[in-house]
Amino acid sequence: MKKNKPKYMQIIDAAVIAIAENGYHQAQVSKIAKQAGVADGTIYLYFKNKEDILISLFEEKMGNFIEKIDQMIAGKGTAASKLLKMIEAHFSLLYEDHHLAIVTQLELRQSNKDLRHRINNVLKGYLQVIDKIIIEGIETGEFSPDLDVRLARQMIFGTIDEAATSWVMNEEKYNLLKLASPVHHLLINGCGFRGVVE
């Protein structure tokens, strides 16, 4: 598998920086190769083209994130506390990686329709984690019993995503991590929260 080859993640990490600094359309494969410290041709041993690099980058980073979230919310804890952990983890990931924040919140949105469709497929795993938390909250009586899961998921993901995008658009002038608690408060109230946050 190409993913196990040593230069695969080196190229992915270099692509995050090159795309963040130059913009997706200006980040030629040669710039990514230079950032990675490899020859241009080496890129094509791992990826078909620049679009393939962008999708692979998103799959890797999002895949690791979903895995991390799944482990964090497994086992004990209320649905509300799991949602808070998820929001904190989402904001932390972007807060700690300036380049990744620019790529995921701005550059991925400027890609073509086919690329966005493939990115949405990767996002499904994250949306399933949100669904799991919502359904648990309904089943335990923490959230309103007539809560529409699909609508609640859109509200949760949309709010988290917009808060992160606004932070990037404002050149990260404030501490994104401090928004986790107020965002969480808004969201659980939107879900008809009827309990005590752990």
Given for the second form:
Number of protein chains: 4
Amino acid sequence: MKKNKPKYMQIIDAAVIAIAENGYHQAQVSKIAKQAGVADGTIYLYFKNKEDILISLFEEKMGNFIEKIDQMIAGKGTAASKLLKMIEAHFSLLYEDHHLAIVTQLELRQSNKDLRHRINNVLKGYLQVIDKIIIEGIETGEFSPDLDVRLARQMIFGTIDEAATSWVMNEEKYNLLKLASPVHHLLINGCGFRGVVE
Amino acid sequence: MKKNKPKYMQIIDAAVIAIAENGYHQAQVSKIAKQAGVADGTIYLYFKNKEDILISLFEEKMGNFIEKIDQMIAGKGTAASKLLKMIEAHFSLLYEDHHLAIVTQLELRQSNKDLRHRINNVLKGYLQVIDKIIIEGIETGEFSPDLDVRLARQMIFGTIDEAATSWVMNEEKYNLLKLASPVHHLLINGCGFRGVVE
Amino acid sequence: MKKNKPKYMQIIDAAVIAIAENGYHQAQVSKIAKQAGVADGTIYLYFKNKEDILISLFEEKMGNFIEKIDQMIAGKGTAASKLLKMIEAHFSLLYEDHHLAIVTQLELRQSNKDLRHRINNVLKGYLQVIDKIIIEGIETGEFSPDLDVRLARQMIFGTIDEAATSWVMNEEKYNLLKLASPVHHLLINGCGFRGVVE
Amino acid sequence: MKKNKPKYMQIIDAAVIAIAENGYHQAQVSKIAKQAGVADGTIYLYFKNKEDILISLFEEKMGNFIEKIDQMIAGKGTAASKLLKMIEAHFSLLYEDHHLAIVTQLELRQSNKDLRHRINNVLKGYLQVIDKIIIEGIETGEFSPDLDVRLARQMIFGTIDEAATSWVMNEEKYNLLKLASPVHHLLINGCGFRGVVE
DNA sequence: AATGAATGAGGTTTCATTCAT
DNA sequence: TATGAATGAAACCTCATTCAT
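Same protein, the form predicted together with a further copy of the same chain this time rather than the form predicted alone?
Next comes the full complex, this chain leading.
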């Protein structure tokens, strides 16, 4: 299994840095190889082609994240608290890894349609986690019983993603972590006012 | 003024079709020219370069849309009703123009960072419209008084955009227009349940 | 005869300016037309193609010059004095017309081989004038009887041309006219020293 | 160091042939690559761009030549004899390499101003060699003490260059080498007659 | 396993020239 | 005569991938 050899992650980590620092289209295979400290040809002993590096990058980084989240929400607690934890974990992941934030929020988006479909496949795991929380919330009565799960999921993911992207595009000038709670509040309560400020 | 000549819009419309049908990177200038029924060189009588076609495309299509929305929400009505109109207008724009939906939601996102920054500039106008509605809603007491405008805007835009992108990626299998009302309801009320289904 | 119409010389003069100011490869037909105050298409009513403008330019400017020189040396006087007059006329032509100097000494040289052959054809007239002076000098005993006319002509033309080109490349910092006499002296006497400074 | 690899000179030599046979503007990179027996892309492993091939070509061929001349005139001997050697070396270089003669005397002259300036920089070394000889000649009393070094240099270079160019334009019908001696004689003695044939 | 020199396909843009008005 | 919008051919360079060592 190639994935267990040290150079596999070495190349993926190099790709994150190379893409973050040079931009998607300027991160040539030779730059990634140089950053990884291996020869160009060596890349092809571990990855089928360049696209394979990118999809593997996303799988490794996001896959781990999804597993972590999945465990995190497995235990007890309200759906709302689980949602908050998820948002915090998501923001934390990007906040802690500057390079990764740039790569996932900006650079990887300019990949071609094919690659983006495969990235979306990875994301499906994340969306399923969100779905789980929503369904649990509905069942426990925390969330509105007539919630359209798909739409709610799109709101949750779209909002988190948009908040993260804006933060990266604003050169990370403010503390993303501090947005987790207000974002969470917004997703639960929406914009509307009901006479009581919670 | 080049923009008033018929070939200007002819080329832009051709670009939308060519990009939608071939993909961003496979929509060569020669393909756009062919689609427009002009010679390759003619393109450069109306646009500085290929990137200029794309930014102009976005400015024309989105710019017009933003103006329309802006007028639409100028009159009377609640902030909530204005938000609904906006969402309907947004979904309608994409629903009515299959090619445009593909181009704005999928293809144009793989443009390089420079072009994306210029696209974001156009989008700013849209975000300001959203801001206007939010602020109006807060002032009239419809929306929560302690709403963070920036976050609310990110939720609204992020949700609309994610819903639209999902619809396109799902090959537009369902009727996007019908989502306007439930999406609007979600944005106003959030996921949370308060014992009353409105 | 097209040559007698006012626009013929108008275009040629515009070409001199356009080439001098923009360089040979940046002097597009449209620039020449603009400088001449006519439409692009009008150029083709007076010239077969772009090359025809350039060759005509050279013929007009140099042709006139050669005729003038030819008349100048027709009268009495020593061969040496005629040579001096010719050098002075040559330097004067370039000294008086800044644009023409740049065009003939620098820009027109980057024309293709074909055009250069045709330019050389025009130059033949000039070379024949030089030959006339040399032969006359030999016959009168002023010049060495065993002079190889072709070589002497190459020395005279090569020296004048090199002096003129150097002057233009040095941005015409010094007075070219003042070089006529010392250049003439050099051509007559060579580098060698014979104990007497004339 | 790229210059030491065999393909570096292989490509330069191919460029000389391709340019000589096809003309400057018809010597596309692909033709040079084909002539060199390498792929188009290989060219760019050794040269920054097409212009870099041409300037390198000139530097290699002319640079070597200038060094050789410089050593040649370093030893003893009269200034006049050194001048003769230089002319012979110059004519010999072109006479021995048909392709190089065409390239330097005709084709490379149609390069753009920028490239020509860089070529002139290389030529400066040659002009300095000429200056050395002139100054030495003045100091030893061989040459006229009131010689203007710059003008003398222009005469010498202009004459040699014109003779060489004429020879190439006449399709090298006669033996250029045989012109070295009479050209040398002309440069030393000029056109004038002093009653004694030396 | 590792190297890195070599490959070669593919696209944007310019500009001389035409021709309908 | 004069216009100027439209034409369309043609080339430099990049970079993912291979393969002999």
